[in-house]
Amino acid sequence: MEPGLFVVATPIGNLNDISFRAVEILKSVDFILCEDTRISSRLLKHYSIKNELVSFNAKSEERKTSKIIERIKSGETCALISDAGTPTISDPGVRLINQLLKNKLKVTGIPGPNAAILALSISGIPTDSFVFEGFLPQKKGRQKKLKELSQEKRTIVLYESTYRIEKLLNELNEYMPERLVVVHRELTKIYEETWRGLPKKLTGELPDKNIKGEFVIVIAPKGWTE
């Protein structure tokens, strides 16, 4: 293998949702960068992958990037994975890849699962043009962003946490009450669920606020009707 970085997509829930190529690459590289070694260890153990695992998250990315570049320059190969899904999509790694490319080092993508694309594909909402916003600001700038998105003519895809899903639905009811919303919870996992309807309807449908998990929200284009 030529020295460089492999950006490897991993399952977002079901461990069987990984490509043969991804497993092969993870077994072949000299070391693997991951957000949380405890989470990634489960996947690697499942596929009997015993390569060196290096913690690489939003807090350590800037500090560790130069060392990783030096290792690759010395002839090593490296894989970047996230806790789930495709790396760098609302996850760390962009700075590292940018620096590798500036240093004319090879970066190769190994495609696979992505929660946003999966949610879009099963939403029944137009997918020919969409905007991905990831996680909205938690506090500062949140209302401004929601106001901007209320005028968006394309399909909108958001990520949201357990702690703010109720708040987000109430905000959508305020800023986009007429737009169809699809809420996906725990995609590909045991407790996968989907709710579909106008924001006001969804605020009453979600289980009584003890709902947990990872959420992907798909919002129909402005003016679109079923």
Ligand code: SAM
The other form holds:
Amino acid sequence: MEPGLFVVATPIGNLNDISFRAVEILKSVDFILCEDTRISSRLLKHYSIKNELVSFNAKSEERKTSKIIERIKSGETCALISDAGTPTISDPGVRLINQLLKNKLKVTGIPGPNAAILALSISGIPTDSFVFEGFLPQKKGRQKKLKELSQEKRTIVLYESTYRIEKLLNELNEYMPERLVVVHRELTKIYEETWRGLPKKLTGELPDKNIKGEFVIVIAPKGWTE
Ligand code: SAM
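Having seen the form predicted alone, please provide the structure of the form predicted together with ligand SAM.
Starting with the chain above, the whole complex follows.
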């Protein structure tokens, strides 16, 4: 293999959701960058991948980038994975990839799972034009962003954590009460669940306490009706 970085998508829950090529690459590279070595070890063990794992997360990305570039320049191959899904999508790696490209080093993508695209593809809401906002700001700027999104004419895809899902539904009820919303929880996992309806209906339907898991929210474009 030519020296360079492989950006490898890994499962978002179900360990079977990984491509043959992804497994092959993870077995063949000289080392693997991952966010949390404990989480990625489970995946690697499942596929009998015995390889050097290097921790690489939002906090260490800046500090570790030059060392990784040196290793690749010296002829090594490397794979970047995240805790789940496609690296760099609400996950670290953009800075590293930018630096590699600036240094004319090879970057290859190995496609696979992504929670936003999966949720969008099964939401039944127009997919021809959409905006991915990832996580909304937690505090400062959150209300401003919601106000802006209330005028959005494309489908909106958001990520939200367990801690703020109820808050988000209440905010959607306030800022865009007439928009169809689909909430996907724990995609590809045992407790996968979907709720669909206007924000007011959903605030009543989602269990009001101990609602746990990972969430993707898909919101219909302004003015769209089923
Ligand atoms: N890089 C990942 C991807 O490709 O989807 C996203 C990483 S981001 C740090 C984590 C967020 O993605 C979660 O908080 C949740 O909003 C969403 N997510 C990841 N896996 C999910 C799943 N199985 N079901 C629902 N949402 C998920």
